[in-house]
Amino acid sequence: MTALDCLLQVEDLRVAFDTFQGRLTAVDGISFRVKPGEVLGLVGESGSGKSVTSLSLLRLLPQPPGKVEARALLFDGRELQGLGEKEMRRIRGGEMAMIFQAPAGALNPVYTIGCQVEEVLRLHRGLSKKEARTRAVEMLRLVGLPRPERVAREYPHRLSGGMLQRAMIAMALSGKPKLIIADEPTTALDVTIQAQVLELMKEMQRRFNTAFILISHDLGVVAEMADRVAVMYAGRIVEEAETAALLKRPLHPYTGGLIASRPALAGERKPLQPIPGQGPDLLNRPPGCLYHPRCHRRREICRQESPPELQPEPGRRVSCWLYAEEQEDGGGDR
């Protein structure tokens, strides 16, 4: 991927927090890229560092206690590190927006829905108060909310979870951003509303060529939306590939465990296979591969040394000693 093809380039991102027990490294040197109009899925168990990654990109983590470092954080050709808060406010919401995991907590309870959408339009589109009010209703109609004029006058506590999520999407789209980070956008929604929200996001992507980073622990959601998937474990990306290839033949044992632990769909006969054990203590990271205590394919070297990042085939990368051994042997069946 050339620089011209790249909307977001993240190189060696590290995020740590100083706690009373010591320094906790939540994101440990991850790198990825997002092209214009592309959907990148970021998946992993709770605590793997997905949300911290997204908040660090938008500079929404409090510093201190947080500390964010990277070799490069390039958005649309600009280095985000070192930008002043005024410039970041222009980017945040205008060029890069976020759909938060819990819309009821992200929306201000003392302002109406319309007022909050209008604020985005006035700050990032330069509309007058009257123009913003008209456009806010149009945006609420665009995301499929019934009676948008009435919804615009309502306070967040008066709306259902699905309606709040649609209002959040309207806010995110109002600034016409090039990239939207969607953090668990379908959490706590029933399956019918979940399908409607996902279809809405796909329509917005097609209509505006908006790129998405879709953060989820639900592989079904990611399979429906994402072009590529990056799998996170304990603050690191352990595998990345095109979605279809990754779901058909996962390379990393952790990715395979995530797929096997997916609940069976209606009509499927598949036993639930949870991943044994739990993630490592990030305050006291063990030596070797961080996944090795839970891995059924571990080798002795997995206990001792962290695996390198490899490209066993075009368009795929994985951090696992299994593939390092294969490359040393000149290849072979996987």
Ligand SMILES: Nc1ncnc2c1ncn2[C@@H]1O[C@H](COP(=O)(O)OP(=O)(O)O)[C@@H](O)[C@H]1O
Contents of the next structure:
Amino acid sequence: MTALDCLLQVEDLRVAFDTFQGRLTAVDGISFRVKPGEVLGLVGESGSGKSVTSLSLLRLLPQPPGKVEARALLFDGRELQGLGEKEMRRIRGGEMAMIFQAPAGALNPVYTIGCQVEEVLRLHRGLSKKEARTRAVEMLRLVGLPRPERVAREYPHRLSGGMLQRAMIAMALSGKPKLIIADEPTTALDVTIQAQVLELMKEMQRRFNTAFILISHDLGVVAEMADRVAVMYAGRIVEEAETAALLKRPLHPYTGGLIASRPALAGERKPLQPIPGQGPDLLNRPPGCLYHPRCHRRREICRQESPPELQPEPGRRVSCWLYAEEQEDGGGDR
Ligand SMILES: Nc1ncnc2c1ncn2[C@@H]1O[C@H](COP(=O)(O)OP(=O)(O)O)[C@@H](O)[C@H]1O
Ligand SMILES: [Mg+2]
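Same protein, different form: I have the form predicted on its own, so give me the form predicted together with the named molecule.
Following is the full complex, with the preceding chain placed first.
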């Protein structure tokens, strides 16, 4: 990927928190890129650093106690780290929007839905009050809300989780974003509504060619929509590949574990196999590969040294000792 066809380029992002127990490393040097119109899935168990990553990109993480560092955070050709708070505010909700996990908290409880969509249209698109009012209703209709004129006059607490999520998608799209970061957008919803909201996001992505970072602990949700998937474990990206390739042949044992622990899809029969053990203590990171205590394929070296990042196939990367040997054994210059 050249710099030109790259919408977002994250290089060596690190996030730590100073806590009473000491320094907690939540994100430990991750790098990834998103192309215009592309959907990158970010998946990993709870606590792996997904939300901290997305909040850092939007500069929404309180600092202190957080501390964010990166070699580069390039968005649409601009380095975000150099920007002032005013410029950042212009980007947030405009070129780069965010959709959070549903219920009320994500929207302001004291303003009507319509008012909040209008605000985005006026602030980021420069519409007049009157234009914004009409357009807000159109946006609410676009995301499939029934009786959008009425929904516009409602306060968030009057809407169901599924409707709120649609309203939030309308709000995000109103700023004509190039990138939407959707952090567990369907986690709080029941299964049928979850599928509808995912379908809506997919439709909007195709229609407006918006790039997405779709974040979920559920690989199934991510696989529905993502072109590529990056797998996070304990603040690191341990594997990244195109979605189909990742599902067909996961390379990292953790990815394999995530696939095995997925509930069966429709028509599939398989027992559920949760990954045994827990994520590492981020305050006291163990030496070696952070996954080794839970890994059924661990070797001696995994306990001692952190695995290098390897590219066993074009377009794939994995951090695991299993593939390091393969390369040395005659993988040559693949
Ligand atoms: N404000 C904070 N202070 C201290 N630790 C935090 C804070 N926010 C997040 N963390 C820690 O950072 C780690 C990653 O959290 P998070 O990004 O929310 O995980 P995920 O979204 O993948 O479930 C967790 O161990 C979490 O406890
Ligand atoms: Mg999270």
